[in-house]
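Consider the single chain below, provided in structure tokens and representing the form predicted on its own.
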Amino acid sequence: MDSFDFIIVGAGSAGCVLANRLSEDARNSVLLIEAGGTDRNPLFRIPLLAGVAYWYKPSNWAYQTTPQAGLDGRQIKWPRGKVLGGSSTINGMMYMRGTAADYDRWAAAGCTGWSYRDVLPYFRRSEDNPERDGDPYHGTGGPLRVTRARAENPLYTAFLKAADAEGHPRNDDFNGAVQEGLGPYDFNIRDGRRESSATAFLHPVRARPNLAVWTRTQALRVMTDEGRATGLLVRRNGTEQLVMARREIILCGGAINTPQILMVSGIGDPAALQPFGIAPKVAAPQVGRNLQDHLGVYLTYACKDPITLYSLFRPDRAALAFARAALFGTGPAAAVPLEVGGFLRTRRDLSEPDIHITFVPGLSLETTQAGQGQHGYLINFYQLRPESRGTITLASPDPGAKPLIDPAYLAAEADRTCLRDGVRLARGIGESPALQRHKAADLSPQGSDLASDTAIDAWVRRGANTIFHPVGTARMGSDAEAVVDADLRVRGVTGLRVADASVMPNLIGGNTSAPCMMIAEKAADLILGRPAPVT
């Protein structure tokens, strides 16, 4: 029977970081398991193909929500990475941390040690950002390359000028002192190729003799004995086997898979587990609750100038662009086509931005002709801190069955108000002369969709979609109902921790990949009893 000091479940944004840090000490034996396969496919390297990677079936859990009352009963597809690197291997590579206030709210809610002052050193330790060398908010020499967008398409310039005309501020660094404003983004791109948690943290240390990586290995349940996590039952090579953990098991499966593993292991709400014949081992009613996700909308316009992504759909141009990206890491395919945007307040009385807005010089985030069809551009935005709360619940006691995902989109009136106000703000930028000179027609919304609050709400319900940032389903906190404590230990079970997006008590104001890596960086120090780095 195999045994290791540490077993990490899930080789995603957090799991790869944790595997690297725990195996730095040769005395620690570490097993990293991943339900998906390797990330060798060239599709994962070329940044422009991110829109294809989102939906690539072999590396995707291919989840979808339950019918959403707030979205006219639509079911929303939730792609999640099932591959080394997890969702960092298929996402849009945007490097974003959220605001200082986001983490200070975590600390104020009882998550001691998670204030912005506490977590900033972990962001810096991960980062390799040579363009901001010497900046107190950034790091150099870390595993994770961060680069600033070039934003060469003239439509990006037009968008920023349009925003200037509307009175919105500029910002050169959304991960610095202030988040509010518009400008070019930072991305996890190294030399024109995707940088995932796998390429940054896992592959460089894969040869360590004390680190084992098992792909295509499904975690079935955590085994406990007298209140202690002792091992993990997995399915590997078509057979079930038990792997023992001498010190700890750390769940890094994300906001969907982590609560599912906990529940099928008997850690959850007893009333929800018993109908499936699962014997409750730890009463933890909050497992699977507190689900939050960013929900966004897309304002689309036809463009009268041939300067959009549609130009790449001519076969010869596409072939040249992908060849340049694959061979040299240069050209339009070496960038993600959402290089400019930022964070704005829909109302001046707000203390911080409440929407994240992005410009795309094309009609779809997917780099396929479907969804484009003509020259055009879009303005996308999403609400940063939704008040709606959803759930992850079991559909079956089978660990391989997909759980029920109900994010309860737009259940809170404040969320509907924010998106309504955001539509008007984004529309104002879209109607500014700097963009109007390129516009051939409004595609969506059109005039009748903007006639009233009711019309805007209806338009939002018809088209709003996930921004792929689910969190919160194994909430961290100091209260008795929190699933994990501030040291990420699962309450009621020794030797079991969670280190992924599910521990976030509240959704941060931005993308979630970098925060997940930060959580793993801090988790490694907590597990090994090491002092926190100094800012």
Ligand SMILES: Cc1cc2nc3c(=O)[nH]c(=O)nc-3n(C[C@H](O)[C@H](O)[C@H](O)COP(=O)(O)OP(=O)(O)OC[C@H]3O[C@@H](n4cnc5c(N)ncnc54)[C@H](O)[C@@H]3O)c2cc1C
Contents of the next structure:
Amino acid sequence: MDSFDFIIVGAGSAGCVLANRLSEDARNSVLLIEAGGTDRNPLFRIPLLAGVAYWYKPSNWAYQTTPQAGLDGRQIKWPRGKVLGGSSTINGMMYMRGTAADYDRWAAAGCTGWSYRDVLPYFRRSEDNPERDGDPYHGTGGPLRVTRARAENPLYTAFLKAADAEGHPRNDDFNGAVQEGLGPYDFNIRDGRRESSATAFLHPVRARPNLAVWTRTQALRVMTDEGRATGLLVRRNGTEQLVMARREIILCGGAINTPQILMVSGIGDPAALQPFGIAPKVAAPQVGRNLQDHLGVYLTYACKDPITLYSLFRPDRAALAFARAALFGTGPAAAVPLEVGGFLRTRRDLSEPDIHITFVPGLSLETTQAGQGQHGYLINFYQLRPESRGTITLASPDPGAKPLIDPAYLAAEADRTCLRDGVRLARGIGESPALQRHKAADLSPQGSDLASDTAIDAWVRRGANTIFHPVGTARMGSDAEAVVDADLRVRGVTGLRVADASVMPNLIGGNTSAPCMMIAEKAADLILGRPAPVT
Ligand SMILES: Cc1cc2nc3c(=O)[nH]c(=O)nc-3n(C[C@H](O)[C@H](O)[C@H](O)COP(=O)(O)OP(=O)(O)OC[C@H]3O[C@@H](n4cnc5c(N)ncnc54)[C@H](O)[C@@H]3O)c2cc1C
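Having seen the form predicted on its own, could you now give me the structure of the form predicted together with this ligand?
So here's everything in the complex, that chain up top.
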């Protein structure tokens, strides 16, 4: 029977980081298992194709939510990467960390050792950001390349000027001293190609003899013996086998799969497990609870000028752009077309931004609104810290079956208010002369959709969609209900930790991939008993 010191479940944003760091010491034998296959596909390399990669079925868990009462009963598609690099191989590559206050709140809520002061060194350790060399908030020489957007489309400039006219501040580093304001973003792009967790952390160390990577291998259950996690039941090449962990198993399966693995292994709310005939081993009622996601809305406009992404929808131009990106890492296909935006407050009395707003010089594939097939642009925003809380629950005891996902979007009044206020703010920028100059027509919302609070709420319910940031389903904390403690150890089981988006007690104000990598960086030090890096 195979056995390793450490077994990591899931080669996503977090799992690849952990595999790299745990195998740095040649004395540690490490197995990284990944349900999906390799990431050798140009689709995952060319940044402009991100919108296609999001939905590419062969490398996707292709989940969807239960009908959402807050969204007129719609079911929302939730793509998640099932491939080396996990969701970082299919995501939008935006590099964002959240704010210092987000992590200070984690620490205040009982996550000792996770204040901003504690986590900043880990963000820096991962990072290779030559353009911000010497900046105390950034790192150089780490595995993960971070590159500033060039934002060459003139509509980006128009958006920023429109926002200036509305009195919104500028910012040139959302991961620096201040998050508030608008400007060009940073991306995980290296020389014009996607930088995923796999390209940054895994591929460069694949040759280490003490690191085994099993793709197309799905973890089915954690095996425990007298309260200790001893091994994993996996399905590999169509057959089930046991693989043993001498020291630890670390779950990095993401905010949907990690709680599912815990539950089918008997770690969860006993009352929820019993109907499926699963014998409860550890009563952990919060497994699968506390689900949070960012919900976004899209204001779309038809554009008078032929300067949008639609220009690339001609075979000759598209071929040229993709050839330039593939061969040289340059041109319009070497960027993700959401290069400018930032963080704003919907009300002056707020102490910090409550929305993340982004401009796209094209009509994105994500929007469900009418108006595709023409020159257009859109303004997208989402609420940073929603109050609604949802659940991941089992639909079946079969580890291969999809669990039920209920994010309970817009259940909280505060969330509805924020989106309503955000629509007015975004609309203000859209109506400002610098953008008006390019506008041919409002696509959505139309004037009547904005006639009253009720009309705005109805428009939001019809069109709002996920921003793909689920977290919180194996919550970290020091209280008795928390699923993992501040060292990421699953309560009630030894030799088992979680290190991925599920441990976040609360969503941070921004995108979630870099925070997951940070969690794994810190997890490696916790597991190996190493001191934190010095800033
Ligand atoms: C379409 C999309 C766009 C996004 N855009 C951005 C963005 O621009 N910027 C940003 O910061 N964030 C973005 N995100 C969010 C971000 O990518 C995720 O929050 C982050 O990647 C989650 O990391 P993770 O390690 O928790 O899980 P994942 O990266 O999802 O990794 C989990 C891995 O575990 C594997 N796995 C799961 N279950 C098992 C099992 N039982 N056995 C074996 N393997 C298993 C999965 O196949 C996967 O590879 C986006 C996400 C998506 C889906």
